[in-house]
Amino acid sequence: MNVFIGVDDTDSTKGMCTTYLLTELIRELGYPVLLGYPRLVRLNPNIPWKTRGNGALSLSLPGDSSTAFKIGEVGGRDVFASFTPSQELPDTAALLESASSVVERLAVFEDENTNPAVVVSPSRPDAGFYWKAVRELVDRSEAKAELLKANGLYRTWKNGRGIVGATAAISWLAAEKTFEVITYRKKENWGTSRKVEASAVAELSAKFPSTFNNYDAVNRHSCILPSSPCPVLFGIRGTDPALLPEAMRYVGGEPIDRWLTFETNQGTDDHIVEPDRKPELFHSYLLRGTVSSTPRTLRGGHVFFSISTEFGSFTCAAFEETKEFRNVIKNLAPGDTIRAWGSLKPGPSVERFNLEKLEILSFGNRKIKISNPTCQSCGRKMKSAGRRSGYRCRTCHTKTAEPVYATAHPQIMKGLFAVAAGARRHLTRPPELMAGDNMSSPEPPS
């Protein structure tokens, strides 16, 4: 018999990391072998009250030591996992007490947005709960109802909102997955500048092709480094967990305190749905439609345009932090047909569809003004009659609406484009992982 443990909402924008807390939980529980990899499960990235990356953690135990393999080092000891369960029967109540003590010692309770929860369950809640948590807004009562059906135990602190993530983390079936090896700093270095060679990070993708989102060469940004003062030194994501420890050693950098390999839903696009009804705020979608306005750049470098879909018109946004992705957006034109991945968020005046990726399917008829029209009566060039008033011949007083146009060629190519690597969401499937797939959202297993 195995037991699932889930934990969420223990970190803060000012420090701590729930993945680090999980390493402490592994150390304190003392089980020699986990059942499978520990899991880092990202949930709906549009939740207004999230702390940082909206990631929940889970693990299962015990595993069979006869088939164990190394997945990390914590507290000076190797951490092992096995895909074969042990015959040992864990005490769920005792596990809840141990996990609770770790949360009470490490969670950032002083942050108003930190509302921890721990879940211990002898069975996995229905996988549908994960799919709802990664795509929608879920109430705490729904999580409690799922745990009741699974005979799970839980403990919450403050408003207990973390029970949603903790329950979702253990209900994820990992039908589609990637991996991440995370290294942690020595405590005396927390909050100081991270010492990692950018040149080594820049070489990761070439040295280890199964890794992704490592380095943004255009903007010279090391994407594996967190931006917060948390205990993490760096995290390398990839599709082959066996190669991640080698990639970790290749990067090197300052001495590490511990490391652990996680199974994750990062890079899966699990948050994206193709809508069958009018899209809702705080949800992520794949929209298909036609560009209906010329892109415009506003103060700050943010670029906006409109797209017409079967569900109505939407204002699409590519913000400054998406970097060179905006150059693609600026070259779109009315009539272009596209597929757009992103999230519907409230804006100052209208709802905005914040872009993550965009695929150009076809181009509309582009045209460029080459001259004012010629008067058909006298052959003179006509003059503008004023804004949106067409053209007028000053001699004959004849009028026409349009100038002389010529066909213009697109300055961009058809294909898939994504925001700069440093601006990508954890869940967003990067282009290098989309080669060969149908670029649609994976569906929940039946």
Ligand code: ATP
Given for the second form:
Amino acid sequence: MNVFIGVDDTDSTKGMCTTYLLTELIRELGYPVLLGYPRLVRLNPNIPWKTRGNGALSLSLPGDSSTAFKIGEVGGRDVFASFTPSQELPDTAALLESASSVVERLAVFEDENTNPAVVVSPSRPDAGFYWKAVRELVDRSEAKAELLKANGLYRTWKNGRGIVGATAAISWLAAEKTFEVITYRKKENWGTSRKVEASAVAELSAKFPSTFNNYDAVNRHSCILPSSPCPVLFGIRGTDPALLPEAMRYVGGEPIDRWLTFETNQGTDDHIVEPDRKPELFHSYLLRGTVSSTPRTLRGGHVFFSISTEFGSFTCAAFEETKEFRNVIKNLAPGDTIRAWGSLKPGPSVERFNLEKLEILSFGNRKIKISNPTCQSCGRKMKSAGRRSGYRCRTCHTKTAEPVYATAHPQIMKGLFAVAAGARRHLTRPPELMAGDNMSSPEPPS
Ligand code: ATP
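Requested next: the structure of the form predicted together with the ligand (the form predicted alone having been shown above).
Then the entire complex follows, led off by the chain already shown.
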């Protein structure tokens, strides 16, 4: 019989990382073989109280040693996993005690936003709880009710909010998944600048085509390095877990303390829903609609435009950090039909649909002004009557609204576009993983 252990909300932006805590848990529990890979499960990216990427962690044990394979090195020992459970019967109460002592040793309790929880359950709670936690806002009481149904035990600290993530992390069925190998720094280097050759990171995708989101070549940014002072050196994402250790060695860098391969829901779009009713704040959607305003760029380089959908009109936003994605957005025009992936968040004046990806399906008619109009009464060229006031004939004072237009060709291609790799959400399925999703690749306008 196997047991599921979940843990969440132990870290802070100033240090620690719940994935590191999981490696310590593996070291201290002392089980030689895990059942399957440990899991790094990303949840609703829109919750207002997350510290970073809203990640929760889980593992299952024990696994059968005769079918075990290596998935990491922690504390100077190899870590193994097997897809076959062992016949051993673990003591759930003892596991909760051991896991709690690891949390008490490592969690950043002094951070007011750190509210840890550990759950230990002899059965997997209903998968519906994972789907709710990745797409909606969930109450702690719902997590406790799910654990009760699964005969699970839990311990929480401070406001105990971590119980939502810890329970969701053991509820995930991993039907659709990717993997990430994470390397951890030697303790004496924590907080110092990370020593990893950018050139090796830049070559990763070519050398290991099953890896993704490694390097942003346009902005020369190594996406595998975290930006916080946490114990992680780097994390390489990919669809083939067998190749990730090799990719890890290829990148190299400063000497590491430990490494571990995780199964994750990153790059699955699990957070996205095709709405069947009016979209709500703090949820992520795939909207289909028609561009209804000319995009405008505001101070700071953020670009906004409106789309009209069957659920009403939405203000779409592509922020500065989305980089060259904004060049596509700036060239949209009223009448273009699009599919837009993103999240509905509050803005200073109106709600905003913050874009993650966009597919251009068809182009509306584009027109550009080629000259001022000719007066219909006297045949002379008309002059501007002022901003947004149309045109006026200086001779006979006739007025008209429109200049002379010509049809313009779009300066963008149809197809799928995503924000710059460095600005992508963990859950967002990158375009390179969408080949089987019946997506159109960029093509010139017809
Ligand atoms: P990480 O640093 O690992 O990327 P994070 O620090 O951004 O993640 P957490 O520290 O895990 O995020 O904090 C998020 C908190 O929100 C946790 O307490 C978690 O239980 C809770 N939470 C996660 N998803 C939901 C949800 N859908 N509804 C309500 N609470 C949630």
